[in-house]
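What follows is a single chain, given as structure tokens, in the form predicted alone.
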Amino acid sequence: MTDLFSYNKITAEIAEEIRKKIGANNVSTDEEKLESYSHDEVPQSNYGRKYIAELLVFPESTQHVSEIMKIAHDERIPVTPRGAGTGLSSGALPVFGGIVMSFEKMNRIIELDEDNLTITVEPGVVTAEISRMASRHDLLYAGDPCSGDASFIGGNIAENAGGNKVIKYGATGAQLLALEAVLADGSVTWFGGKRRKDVTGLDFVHLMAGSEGILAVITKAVLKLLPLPRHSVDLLAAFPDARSAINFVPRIVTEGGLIPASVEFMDDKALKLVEKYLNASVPAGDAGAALIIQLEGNDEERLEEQFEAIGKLSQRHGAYEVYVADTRSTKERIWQARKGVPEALSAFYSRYTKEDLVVPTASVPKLLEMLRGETEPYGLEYITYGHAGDGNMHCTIVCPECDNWHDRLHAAQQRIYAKLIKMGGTLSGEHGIGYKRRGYMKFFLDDAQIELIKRVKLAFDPQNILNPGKLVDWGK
């Protein structure tokens, strides 16, 4: 495999050739910019060294991306596609230097097709902009990651981001109908179309979702839209402890007879931390755990009946208080608490790792108990929040003050992952593997499947120049 990781450096001549193709204003070798764009939300300090790109490019069109990839292919230069940098797996880390390709200038909403209920966008569009554009036409884009106010749709697709509404609508991949992609040699192709059914050939559209930029570069996406529900309401249910909160989640469906749009969870430590971060009280801030339950519908009276029924049901199952948010300001207050947790963690801790664990929904209580048992012996603490409705828990392991942080963390992770597997769980639900988690893939996938991933990668990219070093460990 040695030849697969042998790359050439970017010479002054190569840089100049790229400038001629895409414009000098779209190319940078500024050291501060290179460092700033050479990572995502995972601190480079996690790796004991910095990985810095040699060249930063800002394509403005598919043609620009194609020209860059042709040069990179001919010169054997690694290319790392980058969205908004909100990723949590070091997916934007240029492990072998080369080119970082940022998509902030490819930020156009190309078309909203009301007849076919689709929206076509470039990869640098901020996800929340897609939602806002759709809502102005009384339509819904159902992809809703908590980072939606900052993340780019291209990054959402690359990681198959989930977010708040997976329980009802599915992850980003479920919203995809078609993609324009530039392959490693610079050729341009379309996968899929506006069709709702298509078995002509292989389903490359959904292979691309979650492929983390190792197969091709996404330059356009056609996303499906839905009618916008006329009314919605958010309930914040305060429980005495995490177990009673999590145990209530399946009751919403089995006893309440409803599929909510969202069911979000915050433990007591997350609630207290976000209050400190916001410097303000939050609803249910003194709870042992809290659930945000979002319901939506077109019949206002029927929706009122439903949220009253779910509120009473939650109280029968241990909730001691239920807050109802049915105005814009009250909804924002509830969601500000949930969306503020990741920022609060980054603000108050320097030694932490954000895990993205997934188990079958019925196993979430067992997961939370397991985390306590496997972190405390190493002097570590944990804070949990996340998507209770689909079993995806964001567990952040922190070490406020301790020596040998990495040793303690790795020891705890190996024990956590071993027990996670026995629960039918897996390593990541939406944040991706990237460079951060690639060494742990061997615990979750057998050799045959890892080898298959490598073969698919090389079928798309024989020279291994697209985001190399990610997803699986090649021994490099």
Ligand code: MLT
The other form holds:
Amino acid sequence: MTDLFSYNKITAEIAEEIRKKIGANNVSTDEEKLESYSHDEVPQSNYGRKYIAELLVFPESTQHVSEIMKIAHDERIPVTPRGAGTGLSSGALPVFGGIVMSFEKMNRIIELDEDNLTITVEPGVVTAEISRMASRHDLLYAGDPCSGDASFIGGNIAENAGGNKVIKYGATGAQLLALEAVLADGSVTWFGGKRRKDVTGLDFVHLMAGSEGILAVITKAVLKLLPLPRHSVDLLAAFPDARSAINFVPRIVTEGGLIPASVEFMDDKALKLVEKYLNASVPAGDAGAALIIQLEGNDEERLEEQFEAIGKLSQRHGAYEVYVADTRSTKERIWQARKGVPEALSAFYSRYTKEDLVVPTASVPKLLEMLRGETEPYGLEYITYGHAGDGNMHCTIVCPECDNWHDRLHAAQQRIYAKLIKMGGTLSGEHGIGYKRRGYMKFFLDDAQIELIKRVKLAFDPQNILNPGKLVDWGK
Ligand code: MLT
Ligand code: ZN
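Show the same protein again, this time as the form predicted in complex with the named molecule rather than the form predicted alone.
So here's everything in the complex, that chain up top.
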């Protein structure tokens, strides 16, 4: 068997052939550009070396993608599809060089179908643009990743991005009805359709969601839309500590009797950090922990009753102050605090690792306790924020003054992951595995499952040219 990871370099002839097929203006070998398109939000310095693509392509159509894939397939060149570079798993790192395929020129909203409640888009459409287009028609696109103002929908699908509304609407995969995809050999196919149900064959649509670009290249997506809720209110409840905030989360459903659109969490350190970053006070900035609870509905009076009831309920469960945001500017203020946390982390820490742990929701208090127990002995600190309603916490491990940071971190991570498994938790809820976490997959999936992932990958892509080396540890 030929080595799955032995690739050819891109010669001047191959580059020229690609230029002829897709136009010279859609191909670049500019060094600065190659560098800036060869990573996502995870710094390359994490790996002690740089991985740089040999050629950058900007297809304008499915036809272009197909032509590029045919050449890559014939010449055995690795291809790394790339969204907007907002990823958090080094999923778009061109580990074996070759081609980076960027979708910024495939950024058309093709159709909004009000009769079937769907929107058909190309992969380079910015996520928030889909929401804006839907809302102009009084419709909702429910995918809402925190990076939605910048991220591309193609990347959201490849990572099965989650975000702030998963508790009510599910992650990106739950919004998907159909995908057009270019396979590794350049052939073009459609998975699914505008149909609301479909058991004709295997469910390739949802296999593609979260497949991190290793199976096929997404060139169009048909997404579900819903009627736009007419009103929404955000509550920000300040709690004395993380435990009381987290313990309140299941009560919203069990005692409050409703499913909120979002339940987001910030611990005291996250609140302080974001205040420092914004250089302004944020609501509940001095709290031990805060929850943002978003409620939505069509009947304004009913919604008012609901948020008053949830506010009071939160106070019975320990909240000492509740801010109500029902205007654009008050809502922005609350969400600026939450969405500012990741930015604040990268502004103030040069060495940190952002975990994406997820546990069954009732185990979140145990998760936070466990983190304290497993980081303190290594002299590490952690800052926690995230999607409390989904049990998905971005515990970010930091150590500003540490020597041998990598050793300490690795030792703590081994212990954290072992305990996480015992709680029924897993490694990543929404950021993905990519290159960053692939080494830890063996803790979470058994050999049979890892082998199955490799076989599925090679069934789609026998030459192993699509985003090679990702998702599981291939020993390369
Ligand atoms: C978030 O929840 O803020 C996102 O997953 C992004 C991030 O943590 O950087
Ligand atoms: Zn998140």
